[in-house]
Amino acid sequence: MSTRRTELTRAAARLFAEKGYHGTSTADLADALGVQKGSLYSHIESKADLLWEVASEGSAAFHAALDSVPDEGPVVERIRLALRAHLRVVAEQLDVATVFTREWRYLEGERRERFLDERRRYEERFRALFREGREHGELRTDLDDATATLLALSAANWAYTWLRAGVDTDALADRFTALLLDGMRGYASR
């Protein structure tokens, strides 16, 4: 990708995060780059191209972060590391994470389907951790893996709305893990 296209994608991420996809005009994007509106079209075909690039970048960043979590070891530790990785992406790429969490809804057609496939795959990777923890007795035997995943990712995803610069995301993830997993450990009373 050219340097100018990269600058445009960065500006789009920032503006989409601040103003929303529909609240950002091509004039806003041109102003952010200091170019005429018509000049944008030498870099993109449409504003939707930028939304796709930013949403895809977010998806890739979250998957790459999850790739850093080891495949072996205690599941509770791997869940903690997965939450750390997730929150680190939010903190380090706040604009991209905001678009990934909120603005992706404006993707259309095949792009929307591809994004949703990647989002579902990411959620399944988290769900597999909870399932493994339940199956190996590290978490409650009656744990609903889907609900546990929804709870964990909902808490972590919404960090884009309240996370402040300089926050120790590892310590925050550790607190999330403790709060979430305390209720998921132990034996079920059936």
Given for the second form:
Protein chains: 2
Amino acid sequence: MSTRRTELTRAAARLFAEKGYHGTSTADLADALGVQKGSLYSHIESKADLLWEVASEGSAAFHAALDSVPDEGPVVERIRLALRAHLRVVAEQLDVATVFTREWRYLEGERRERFLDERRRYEERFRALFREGREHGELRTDLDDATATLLALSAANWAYTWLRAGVDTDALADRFTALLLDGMRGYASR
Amino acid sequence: MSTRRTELTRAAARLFAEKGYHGTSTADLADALGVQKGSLYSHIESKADLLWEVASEGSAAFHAALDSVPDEGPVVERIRLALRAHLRVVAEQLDVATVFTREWRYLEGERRERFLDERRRYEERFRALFREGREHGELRTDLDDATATLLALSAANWAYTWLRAGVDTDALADRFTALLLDGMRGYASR
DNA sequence: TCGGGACGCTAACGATCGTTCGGAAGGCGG
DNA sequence: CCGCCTTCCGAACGATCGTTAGCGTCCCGA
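The form predicted on its own done, now the form predicted together with the DNA:
Once more the chain from above appears, this time first in line as the rest of the complex follows.
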């Protein structure tokens, strides 16, 4: 993809994250490139293309990050790595992560469905970790893994609102993991 | 406040939650009332007024819910009640909660600042619970209460994306609390 | 040296945006 | 019955929306 086209996508990610998809006009996008708004259409067919592209980039980045987590080994460790992977993507590609998490819903038609498939698949990959942990006895056998997944994904999905570049996301993910595993009470109950 | 004016606010909450603030036109709002868009201006001075009103309603609802949590007693119990209170507001006033959590950022000027003050104060009230729990020894003394607060607030703030009316939010909040307190491993570590 | 593709310009399109205005119903208290 | 208040209408405002069109300009490979 040509340089100019890439610049446009980057500007779109930044502006969509900052002002929202509907809050960003083609004039805003053109200004970011120092160009007239009509000139954008040498590169795209519509503004919606840019949203689709950035959202897809987010899907790809999060799935790729999860791919780096091994299929084998202690589940507890893999959960830690999955959280690390997710938070790293959020911090390093904050704009893309924001569009992936918040602005995707302005996708329309078949693209919206395709995006939702990817998003559901991503959450399913998380859920599988917690289920496996319960089934293999690494996590408590009476664990409500649906709730546990929800809690972990909430932390992951909310991160774009407060995470900023430069934070040590590995340490952060490890703190989340420690809390999720052992709780705040710190000793066994019931 | 007159009936008609209240209807308008309710329609605004619903549409802003469904299509976003910038994705909702004054024509959409007028349609919801079965009226011409010019007629809206018998009730409001601008579309931004409606956003401010719904966002403020959210602030009031969440703060009021927290007010029902006692100042005394076991912190662990109060955390449970605080989560219950929050999730109840989300489920019972999903539109308002959505605007409070996602659409507020399109507020402008002094209103934006005032909203942010309320939002920060709300989070601070949560944070105080976890800090107190650590200081009083109800939670482990080496607890990272900033991270613990972040985890709890993530669960609370993300809820609007998946919670639907009719769910037993008390039971849900209790499951979250149990997980936060004792973790998924279910026995003491270190 | 020529041809073509990449890129941007100016100008304009119809549609829709949020908002304003003057006037007209209808109900209700005096 | 009068006069006010609330509510809405119909029409229009200027601004901005996303998009299209035709036409230059530049560079690069043939």
